[in-house]
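For reference, the chain that follows is the form predicted on its own, supplied as structure tokens.
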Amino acid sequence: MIEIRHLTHTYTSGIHKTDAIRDVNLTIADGELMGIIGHTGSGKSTLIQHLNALLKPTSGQVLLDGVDIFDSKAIALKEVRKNVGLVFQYPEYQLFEETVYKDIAFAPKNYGCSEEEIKERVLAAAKTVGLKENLLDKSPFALSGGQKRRVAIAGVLAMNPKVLVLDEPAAGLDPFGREKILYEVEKIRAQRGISVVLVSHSMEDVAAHADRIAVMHDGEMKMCGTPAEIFAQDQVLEEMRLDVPQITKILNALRKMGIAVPEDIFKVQEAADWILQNVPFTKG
């Protein structure tokens, strides 16, 4: 479990002080998806970096299983990085070996595994990601968008991390790449039974996906709660230029004309279904 606390981070330049994000407060549960939303400059970014000790805070606290990851004396950063995996926005761009076999090894092979450990945690993570093993010997700089989306994933999935963090995911891929990535992120929280945080700017892929959503505007934690608890909030978040998703809005549409449309439902799919079996069309 991560817990954040009054967490504070002020960038200075010269004499001006900006606070990037600002007496944040978050628990991420064990084996919760926790999508974290809002708009450019909101301070997402900064606030995850937080996670794994990247940033540290100007004051406040972040707590792994009630550990404060910036008490040196309580737990080493070498630990902290080994716990919670970090992927950034474009995870192309951490890719550096010459094969995709020695990208995904090189955390492990750090961190003093044996050979044979090595093997089977580039292999079970590979797998994991929907990564064929004749991929292995390739450059991963020769792959898809996507595949080296997943080699990104997988090479912090091969330290065995208890939270994975993932920044903007899915960003620049087009729709079936999208889902496919945002389907291995589901698989992989299924089969590894850990906490995912996942940071988008579609609102689409946090109501699919996520169990709570926490919203960022301005530096600061506005709101936090289940799908439905904050996609009811519309004018709110229209407010903080953010909009909910188009399923939603056709959703909330039939409410309005007194249908009793589900409040779980947030998938396309799902709702078309359930439209199909309960909303009665006429001709003409």
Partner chain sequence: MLKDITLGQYFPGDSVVHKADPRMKILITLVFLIGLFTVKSWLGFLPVLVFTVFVIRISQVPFWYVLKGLKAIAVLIAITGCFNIFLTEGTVWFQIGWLKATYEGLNLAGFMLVRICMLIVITSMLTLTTTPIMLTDGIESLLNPLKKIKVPVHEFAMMMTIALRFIPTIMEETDKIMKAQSARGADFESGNLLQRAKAMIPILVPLFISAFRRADELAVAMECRCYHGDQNRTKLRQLHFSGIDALAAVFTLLVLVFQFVIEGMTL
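Residue numbers count along the first chain shown, from 1. Under this definition, the rigid core comprises the largest set of C-alpha atoms superposing within 1.5 Å between the forms. Quick caveat: nothing in here was measured; it's all calculated off a predicted structure. Compared with the form predicted in complex with its partner chain:
With a cut-off of 2 Å and the rigid core superposed, D273 has a Cα displacement that reaches or exceeds the cut-off between the two forms. After superposing the rigid core, the Cα of V236 is displaced by less than 2 Å between the two forms. After superposition on the rigid core, the Cα atom of G258 is displaced by 2 Å or more between the two forms.
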Contents of the next structure:
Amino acid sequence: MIEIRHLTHTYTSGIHKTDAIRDVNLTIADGELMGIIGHTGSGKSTLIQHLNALLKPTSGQVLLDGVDIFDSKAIALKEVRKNVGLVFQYPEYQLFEETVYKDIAFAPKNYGCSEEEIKERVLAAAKTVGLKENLLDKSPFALSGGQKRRVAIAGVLAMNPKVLVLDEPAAGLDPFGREKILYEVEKIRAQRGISVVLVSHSMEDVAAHADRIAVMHDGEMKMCGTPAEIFAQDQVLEEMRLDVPQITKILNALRKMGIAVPEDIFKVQEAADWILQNVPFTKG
Amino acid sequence: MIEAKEVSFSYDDEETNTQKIVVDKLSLTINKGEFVAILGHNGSGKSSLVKLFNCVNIPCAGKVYVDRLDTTDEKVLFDIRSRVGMVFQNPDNQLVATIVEEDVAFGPENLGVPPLEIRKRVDDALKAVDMYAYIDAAPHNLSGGQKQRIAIAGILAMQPEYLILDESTAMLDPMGRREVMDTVKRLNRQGMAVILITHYMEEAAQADRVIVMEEGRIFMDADPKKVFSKVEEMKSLRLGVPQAAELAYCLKKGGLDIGETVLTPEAFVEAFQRRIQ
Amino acid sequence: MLKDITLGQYFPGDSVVHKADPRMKILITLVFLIGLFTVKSWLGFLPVLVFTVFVIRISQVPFWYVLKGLKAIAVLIAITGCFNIFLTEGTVWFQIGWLKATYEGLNLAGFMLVRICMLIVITSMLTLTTTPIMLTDGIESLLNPLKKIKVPVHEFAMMMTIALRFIPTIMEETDKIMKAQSARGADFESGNLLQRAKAMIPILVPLFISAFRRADELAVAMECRCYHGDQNRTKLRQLHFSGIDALAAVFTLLVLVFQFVIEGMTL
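Condition change, the form predicted on its own to the form predicted in complex with its partner chain:
Okay, now the whole complex, with that chain kicking things off.
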């Protein structure tokens, strides 16, 4: 479990002081898939870099299973980073090894695992993200964009983290690639039972996959709740110029027409099924 | 008018040591002032195709003519490139200068336009993309959407007839994408032909004409409503359709036909309301 | 530490110094740098000093900002100072063990101190009041005659411009890659020299690959915008000598004359 308490981070450049994030509070339970949404510059990147202590807060705390991760007496920095795996945006740009295997093995090696254990972890991580074993001896640079990204995610998974944080894992991919990678993120959560933090600016992706959504705006956490609770407030989201998924816009309009569509429908097929069953219409 | 006549393009695949055909005997005409979106999954040949329009790729068979100029004719290379401007995916890797106005001036400078005329073109281009206030800014301090608009201004300063956007919205956040799309639509209304390659179906739905590519050929070429009514075909090509169109399609399959294809939530709600009453 | 280096930074402003022709500013800077090295007496510094203070005043760049640049080389100045004080033969000032500080050494150290500080301040003034792009334009224009003997002056200037454009981008990327590798347990701070050098590989490899990719994409983008070297190329920004530049030239000459006169009197 991760608890973020009154987290504030202030940047100083010259004489200017700006709060990148201000008094953020959030608890992410074990096994939860938490979506974080917001514009570029809303502070979501700054926030997640605190989760594995890449950034130190100006004030506030981050507790990992009750331990303050910034208290070096309580927990070593390396230990924090092992437990909270962070996958940056466009992670394929960090690959550097000669083979896919070696690249995924980089983290376990840094943590002094034995050869056997490294092998075990690499194979497990590769399997979880859907990389075939015959790719492991290839150069990561010979792979396609989507595969490279899987290698990079596997490279973080190989640490066996308790929490996995992904910044825009689907950015720049085509619709099919996006869907596939998000499906794999869900699979990671299901198979390993770990907490996953999914950062995105695509409302559609987050709505379809997250248990809860936190909305960041201007460095503050404006809302946090289930997708149903968040999308019920479409007016507020529009004001923050965040995109509400088309399906949500449609269903909200139907609700205004007096059709009581349940709040927890975010998928097109589910919506269609519900309408067909509950809205009276003449065939033809 | 851009005319592709039975054009093919291939490159050497170093790994398998074979010729890989990415554009396959394709014929196509794009008129002045049109707004065309090109869809296709990665590797369908869409990017290779548009690069044939401005001589970045040279056809291995067939011909491409831009306003009747042959793209294989070296003598008209700069003429074609100033007519067919291209904005790329990564906003960071196409801006040359350290100051916005210098960057916008880069194209006309290369074309040997007199300094006073460059000045005017730079100012006009920056106003056209609504970035005149940033004339002295440094590109690295701008947001992704702003950088792409500067890149568009850099193309406009060459006074082109056709503007190609090669996945120029892929790396932007929703706000940046909206900025770029608004700019592009405005330019199109003023007469600029726009060729938009995108992965976002909602963006393609805003075009006048959608071309769907598969295996280096044209799979579909029609107006957006027609294209997005083919939900199964689009999914089989690893593409999607806007959610509004998909919902209408699912309802139709279940016996509730709301009439014509809808592309936006508003259109869906309107058609749905009419059908229910 | 890096933040303190004002050399090479631009201080935005609208003064006559900012507006002066970059070619003139480069030439004047060169003249004064040569002038500084021909000074042999303390008084000889006076004309240049007065002129520099005057230029700083009218440039509207705060004094403290100009002097901040000196902080970065304070250590260097201190070390050379010590060498001068202790290693110059002459009348003994004080003695620590076998080390003798001499008055001559002190004099020499002071002289060097003033010379280096002036040097830094004058070159800082050039870069503080001239944008990198103007500086590049100026250098390109001044070196133009060399094109006749096939020196690739334009290409050199273009390289400069692109380098300046991409430095912030690459810096940002380096930071991101370092963070990403730290997130995988990479350690850049401990171990011996060899281990530390090896720890740089996970940063350098992605950085180089990315730089090549950027170069590739940029080259295509530049070609699409009709770049073909400096054949028939025009420029948005035209350099013009103006009245201010002529005045600056006259002032510079006067300062040089004063310097020679003063030197002549004191020697």
